[in-house]
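Form predicted alone, single chain, as structure tokens, below.
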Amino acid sequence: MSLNTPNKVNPDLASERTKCTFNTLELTHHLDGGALKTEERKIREKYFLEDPELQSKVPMEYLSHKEKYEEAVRKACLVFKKVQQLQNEGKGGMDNFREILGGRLGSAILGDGNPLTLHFVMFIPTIMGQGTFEQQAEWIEKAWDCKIIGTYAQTELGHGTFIRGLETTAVYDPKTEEFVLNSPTLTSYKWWPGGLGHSANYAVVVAQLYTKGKWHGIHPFIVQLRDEETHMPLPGIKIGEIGCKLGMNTTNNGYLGFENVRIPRTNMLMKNNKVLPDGTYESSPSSKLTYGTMIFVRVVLVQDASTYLKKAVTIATRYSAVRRQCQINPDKPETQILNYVTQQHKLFPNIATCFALQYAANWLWDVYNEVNSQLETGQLDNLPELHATSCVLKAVSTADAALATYGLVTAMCTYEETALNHRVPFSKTVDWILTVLQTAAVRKIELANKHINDRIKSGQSYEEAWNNSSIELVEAAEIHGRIFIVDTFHQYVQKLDVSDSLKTVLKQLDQLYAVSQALKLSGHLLLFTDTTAQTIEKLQLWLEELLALIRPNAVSIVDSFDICDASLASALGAYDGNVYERLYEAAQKSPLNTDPVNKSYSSYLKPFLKSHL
């Protein structure tokens, strides 16, 4: 295990792995991509984590919110130095930034975010993908260099998701060729682009374009928002940081505001849009190009989920193999909380999701490559498709791994009338599953589009419609998407080349993905499709078999993830299974045990408890 400590391994931990019936290296390297890129991986881990000035001297959790923030940028700029000489030595590449940048070895080094992401998530990208050639050439290698650092500027303390509403203006004049930038109102501000408070100089701004008296719509502005030099804010650039959140409290997300900051023309960015020194304002085929940016995000965000998602179940796992608590057997010593059956249903089924969020990434990464492609040669057809399948996916994993990592819930299932359909017998595939699925998923839609043209027959505009219909097109939404992750995974594990031991484990994995999706769609299933109470009975007991099939391999399976201890940073999830030494070991590290006696009892304590004498 590339980086897991030498110390002599837990007993309990030690007796799961001997229960492995396939080889974990094989699925380390199906994971990875390859023997190869494991061994780039590994390497990688080794040069990034194994570099001194890269720890902290003292515990983040221990620092102040403006410590926490100075000793990352202090992390970061390392990182990217790193970067820059592996890119000098010809080992470069994107393997790097998405593994620096990204949930694995990313969290590791800086656990509480990156104030320099978005440089290379965001404001990199957008100008790749929306700056002519020319704007490329001058604003590329500053970038890639690091001469300067950007973020992107979008979300409005006002508006998020609703794009179209942003208030930030960009006023075209045409006597001096400029844009003339303002946010009108309070809620008009930018809040929330990561990097922004005090370590971007510069950022894309998405603000409403007017010129020659007309609007335009949205469009992608390069603005300077500190002096190259001072890094102090320019005028009429207000700017700040938004303070202390629930997590991400080192990258440095923040606000800004515009008071007659004025461009040149040439800062707009105009592969797909222009406007002409006279202001004359040229449009692209489709105003969808503007949101290309976005859709990188989320490819990013199905990949993060799962990597999220692997270290917590990991940890848990491992955990789950170590402590032991109450007794079974009121005979026998108490058990491993990994025998209880409804520990196995909290960690096992999200295991699986790994598996399949996994798969789902890779999928959508290809296709936005090669929708991508497309773009370039003006090809726009794919576009709404990846459009709308990495919304869903990005809302679905994003949501999946949020209760795994932060609290597992138990699904309620409503049990109504069921609808006389055509019957589909029930057999314990993947493929009856799908078919289910499918069937609830057409029926939602049909169901929602029925009640939009019901209340526009009432009287209701289209919009109020929609509106009044939205909790059903959010439940169509969802189950479109865990179709597609279940189909994705089961297509992934038929096609497989592996070992028959392994593909043994991962056409469970595949099942019990499956089934967990199946059961927390029953509402749906019991509704819209001929599915019975029994039917679903007979889902929980496949579901129950599985968790007894995977439970011999569940520690070998994480182990397979080959997450190292740095990674993981957890004393409950360590390699070895030494939890209780590690939690103490950890506790020393606290600056409260420095000193035997803090100086708040002379100060404090002592004086209120001799007062009662």
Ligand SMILES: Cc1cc2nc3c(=O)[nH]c(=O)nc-3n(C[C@H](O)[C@H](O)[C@H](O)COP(=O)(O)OP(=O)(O)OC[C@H]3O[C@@H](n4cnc5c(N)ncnc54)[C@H](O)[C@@H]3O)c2cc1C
Second form
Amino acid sequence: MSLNTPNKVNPDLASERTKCTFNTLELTHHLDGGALKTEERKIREKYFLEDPELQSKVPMEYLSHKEKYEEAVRKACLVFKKVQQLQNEGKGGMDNFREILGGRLGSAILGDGNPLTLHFVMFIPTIMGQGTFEQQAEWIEKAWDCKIIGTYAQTELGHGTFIRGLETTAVYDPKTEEFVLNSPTLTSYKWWPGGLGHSANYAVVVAQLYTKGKWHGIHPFIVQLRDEETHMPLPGIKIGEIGCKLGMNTTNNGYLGFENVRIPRTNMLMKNNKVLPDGTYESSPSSKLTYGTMIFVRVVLVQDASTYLKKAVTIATRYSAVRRQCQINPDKPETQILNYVTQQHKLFPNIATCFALQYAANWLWDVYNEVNSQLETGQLDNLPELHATSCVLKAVSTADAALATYGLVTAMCTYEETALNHRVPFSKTVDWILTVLQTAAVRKIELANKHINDRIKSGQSYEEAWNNSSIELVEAAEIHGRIFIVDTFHQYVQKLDVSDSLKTVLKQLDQLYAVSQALKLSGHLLLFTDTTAQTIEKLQLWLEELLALIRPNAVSIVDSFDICDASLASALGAYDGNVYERLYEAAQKSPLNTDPVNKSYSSYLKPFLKSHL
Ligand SMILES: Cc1cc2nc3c(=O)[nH]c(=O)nc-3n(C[C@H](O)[C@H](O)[C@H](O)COP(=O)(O)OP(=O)(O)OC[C@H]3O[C@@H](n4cnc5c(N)ncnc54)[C@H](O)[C@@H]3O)c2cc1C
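Same protein, different state: after the form predicted alone, show the form predicted together with the named molecule.
The next block holds the full complex; its first chain is the one shown before.
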């Protein structure tokens, strides 16, 4: 089926599209970053999604765990060969990789994860960020050309969040100028890394460094895991896949143990810290630089959260326009479920969230690149702020996206100077919402800080007091993250150079996002600001007004995301809205439907039925 070429469009969906008050193509171009970017994206989608080799003969969901992995490796290799082909034709660039590895195109081809993603998302960036020029020269080309496939092995069975507690050891032996890697316990086994099970033959391994009998903390090492020809695990490498998980079952997450595995001294990534041939250790100005790759991944995750949410709301909004159920007026026919305000309330704030997260992700991407270039010149001042903002945005965006698809900044507040003690009378503006949310955030932090100090005065250590106050601290961080997203959305919309009709729609979405967040945080507003119950009521009415304003454009807004049917991979969300035909067609692909009577009938059901219990 070609991309987004409508068959006969469902009449309800067609009628929704006639109500649109703005130019959907203008919005598509705006979201893509310009008409040229839209064109490039469409060419890329056609190039990948219309390749018959990238389609599965039997839908992946019906395969066994092992078959799924094998099919995923087949597709992943083909995908990266095709990316390479694009690079060779001069059509390369970051966008190919971001689209293929990220939510939009990547998840369309490999919906349950790509076993080679870690190679591009973490192995290569870690070498680029933490390798010396010599190390980059040695490894990057091989890695780019996929002569080797790497992963990033940090987490251990017993150690996740607490990275300093990792147990894998790398002990320097100056006689041979090698590090000796060991996994002293079961809890020290690496656990989780994507592609580690059976795909990668190299890994960046994070281990505790010892040299001249002294411990120097965690450091990254490039370790060969498998023979480059036979792919057999090398001596001393204990490796496998961790098994079935709730999701991402084709990412080939693996485990890894070491028994006296020797690697050359030059395999320690030494841009920041060094071990000289005689074992002398030279440390970097900031040990925090080791965490750079994790920040990169968080930045990408915020973008992906927006992409996944766009897919989800496209499917849900189109289906809600097609599906008719019950009556609002008993003497009228069944109504489109999109007419129920509760359904609009489920959908439209999430549509607004797609925009909010995309603008926040754009901001984060720009700041990430800026801070990275500052790091090159040894300037570290903005690293903590980037770390904190990327953490909270990742947490808020993925949680909100997960809530919709399924069902910290630090205690040092940046608004301290705002001194918001005066009364701020209600006005139906996003600026008013921002002001009261900021006041609530400041007071929340003040209160958490007071509780930490009270606990310290009553004899608790600072760390205990922090842990005991951490519910409030996390809530304060979450409020801060949400204010940040509301603010970024609002700023973007103010500056936009688009037609008046589109600006009107984006302003409605901006307001809807802000009002939804204010209502979500209404408990804090009532507690910490002079917001009254009457004001909350006004916010609620404003929300309902916005839902009604957005209603006529809902289908057209999600159409503007321009996610083709092959990428949506949904019977309910296809552009033509022929949901019932598509559901029936999809059911026919179930392997259970190949035989009219399944063999379990004669084996179990029949004897059971005839046994006269
Ligand atoms: C799909 C997937 C892919 C992954 N890929 C990789 C990979 O490629 N490479 C890799 O190295 N790792 C990978 N990981 C591992 C991932 O980095 C860890 O899961 C993550 O760091 C959290 O560690 P944990 O799961 O051990 O949780 P834990 O550290 O055990 O934390 C469990 C919970 O305890 C609480 N907690 C822990 N510490 C604190 C604290 N200080 N304060 C308050 N609460 C706390 C939190 O609520 C947390 O959610 C992957 C994980 C998943 C799920």
